[in-house]
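To begin, one chain is listed below as structure tokens, in the form predicted on its own.
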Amino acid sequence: MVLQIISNGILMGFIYALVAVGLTLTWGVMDITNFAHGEMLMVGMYTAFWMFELFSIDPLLSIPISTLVVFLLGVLLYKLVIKRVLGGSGLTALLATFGLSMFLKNLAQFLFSPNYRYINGAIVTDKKIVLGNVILGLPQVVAAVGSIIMTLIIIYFINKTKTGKAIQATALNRDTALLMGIDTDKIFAITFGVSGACVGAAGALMSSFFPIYPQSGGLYSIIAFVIVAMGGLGNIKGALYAGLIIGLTEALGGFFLGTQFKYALVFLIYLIVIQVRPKGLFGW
């Protein structure tokens, strides 16, 4: 039974990590606390849902579509809102993204109603993988594998491409990056777009086993903040490891202490880590 719980925790941990990777990029590069991150995830889930409902495109096949839609949404939100508050105080940016969160949530409720929606009949729906005494839901396995692949793509993009290196340079020192000829405004737009792409992919991956409704991204947004702070601001590797820690903590805490205490344990682990490592596990 414990092995089953650990397996479930690891699978969810990889999904949490992908959600957190997008947040750690905007937080580390732009110093923006994006409270609308969960709502961007929700947009990705609704995109996958409507692709399935209207065009019979399976959520797995709609991953590129959801990724592109939320990438473009991220760029648009940067151009319309985030760009205007970058030079202001941290509180200004926080309130702006909180306003975006409320707007996207209420817009979804207005357009689609507050009802829960499910994708039934997808390729992986109701299928399982049996490994001895461990039974894994195929949707969760596919979501975890997809999250790993997407995270590796982001790591490659940041470390190996010219744009990725420009993002790193901008994160280290914005003024120096400008002096070196880097268009930091363009880099910020790309960063916010890539952050959206991460949750767009995560939303499509999760849509086959998680209910879709206007508030569906709220919990994941909170968990992503914990993971980013625990792993270290702007550190993708830290987000990956912290995501696994949170996934395992949630699963084991829910099993041994009860589901009503699992998030209390998650925040306790976070507080302990921050006391020992104030800048996170991989912060510098």
The other form holds:
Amino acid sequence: MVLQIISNGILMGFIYALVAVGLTLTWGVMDITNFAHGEMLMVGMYTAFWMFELFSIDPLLSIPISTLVVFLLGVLLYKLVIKRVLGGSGLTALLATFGLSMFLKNLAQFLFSPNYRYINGAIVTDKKIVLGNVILGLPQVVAAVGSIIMTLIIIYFINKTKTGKAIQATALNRDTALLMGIDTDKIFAITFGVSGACVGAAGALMSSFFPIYPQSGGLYSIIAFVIVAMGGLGNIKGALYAGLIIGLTEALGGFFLGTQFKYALVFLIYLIVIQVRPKGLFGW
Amino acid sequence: MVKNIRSLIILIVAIAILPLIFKSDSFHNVLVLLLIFATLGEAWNIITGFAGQTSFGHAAFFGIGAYASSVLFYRFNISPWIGMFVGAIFAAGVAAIISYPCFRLKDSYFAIATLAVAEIIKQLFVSWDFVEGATGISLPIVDDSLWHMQFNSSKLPYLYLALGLFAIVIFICNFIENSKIGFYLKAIRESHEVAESIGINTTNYKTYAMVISAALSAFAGTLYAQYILYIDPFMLFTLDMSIKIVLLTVLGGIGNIYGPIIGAAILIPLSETTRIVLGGTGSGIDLMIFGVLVILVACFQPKGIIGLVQKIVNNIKKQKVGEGKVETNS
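Okay, that was the form predicted on its own. Show me the form predicted together with its partner chain next.
Full complex below, order starting with the chain above.
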């Protein structure tokens, strides 16, 4: 039984990690606390939903589509809004992203009504994997595997490609990066887009087993904030490990203390970890 | 010697006269909410505007204030006036307890810690049967009386209570800003290390700021509960509530005692009007427009409205100085 809980927690942890990786990129590189992150996730979920409803494209196959859609949304939001608030204080940027979050949430409500929607009859729906005593839902397994792959792609992109190195350089020092001939404006646009791509993929992966509604992103964005701060701002590896810790805490806390306390425990774990490592697990 | 007293008194008298000129109930309603949120903004301004420690968890103190008085009235029939102070003491206690561990953290890590504390408190209230958990408390309706802080026939008494509280809080903020503790807090905001190096006990002063701020937020919470007469954890303790407080202060001008009232004077009527005009359909279009307006302010007036006002005042002063020079030259 405990093994079952732990495996569920780990599966959920990988999905949280992917959402948090997206957030840690914008937070660490651009110093923007993106309150619209959860809403970008919601856009990813809706994209997968409408692809399935209108064109019968399975959520698994629409992952590239929703990734691309939210990537473009990220670039667009950067060009229209974020670019203008970059120079100001952190709280001004917060004001802008909060406005964005409100706008996107209510645009979804305006266009699609506040009803809960589900994807029924996707390839993975209601299938299970049985490993001894442990029964794993196929949607969760696929989502976790997909999240791992996407996270690895992001890690590869940041560490190995030229653009990724430029992003790292910009994160370290914006002005020096500019002096070295890096087009920081373009880098920021790409970073915001990649951050969107993460939640786009996560949205499509989650859409087969989570309800889709305008407020669906809210809880994940709060949890992602905690994960990012726990792992250390801008640290992808930190976000991955912290995501796993949060996933496990949620599953074990829900089992031993009752589901109503599981999120309280998640936030408590953050407060404890941050006492030992005041700048997050991998922060410096 | 305290500055600004005269302009503050003018401001408060002006607000006090307004409802006597405009007598519509909806205007009074907006004004009550405006004053409550301006009070919250002032309280938040102490810890974030003066001391520079961003708190995303002020909804917790606001909620504790609302719950303390409501539970005492609902369960034991104790006057909200007593509940108000009980709430303030509880909120101050919570603030003191979380301050020590949280103030070791810097910047975003601190902000997320306050958010985490607020979320934990919300979860506790949701599953606490004594305070009716997720159902929330509907306050029993009694005859109009000052002692029970309930006035069902007119909004004016609420308005003057809210104004009284706002006046007290803005005077406290003004006093803090111009006192030794205010200068210490600003030193901490500008540079934590330098403040420590000149001998300021940063943790102590940040804790004072947090405790005062929490207690003042709790007062506003009690008044809000008495005005709405219904409370539940999901309307009080959410991140949206915390951010609303942040929003109106940043909008008005952070770190300035006039900031919150200016921000509230723009934000609250705006959200109430869009809600009344467009919100009836439940389509969310009112909040869409509101979101766009917030984005526009952030993009084009990043220093808040007070920044704009100061710019204009400076320009006028410059012009006057310029004119004066011309005269002396000729």
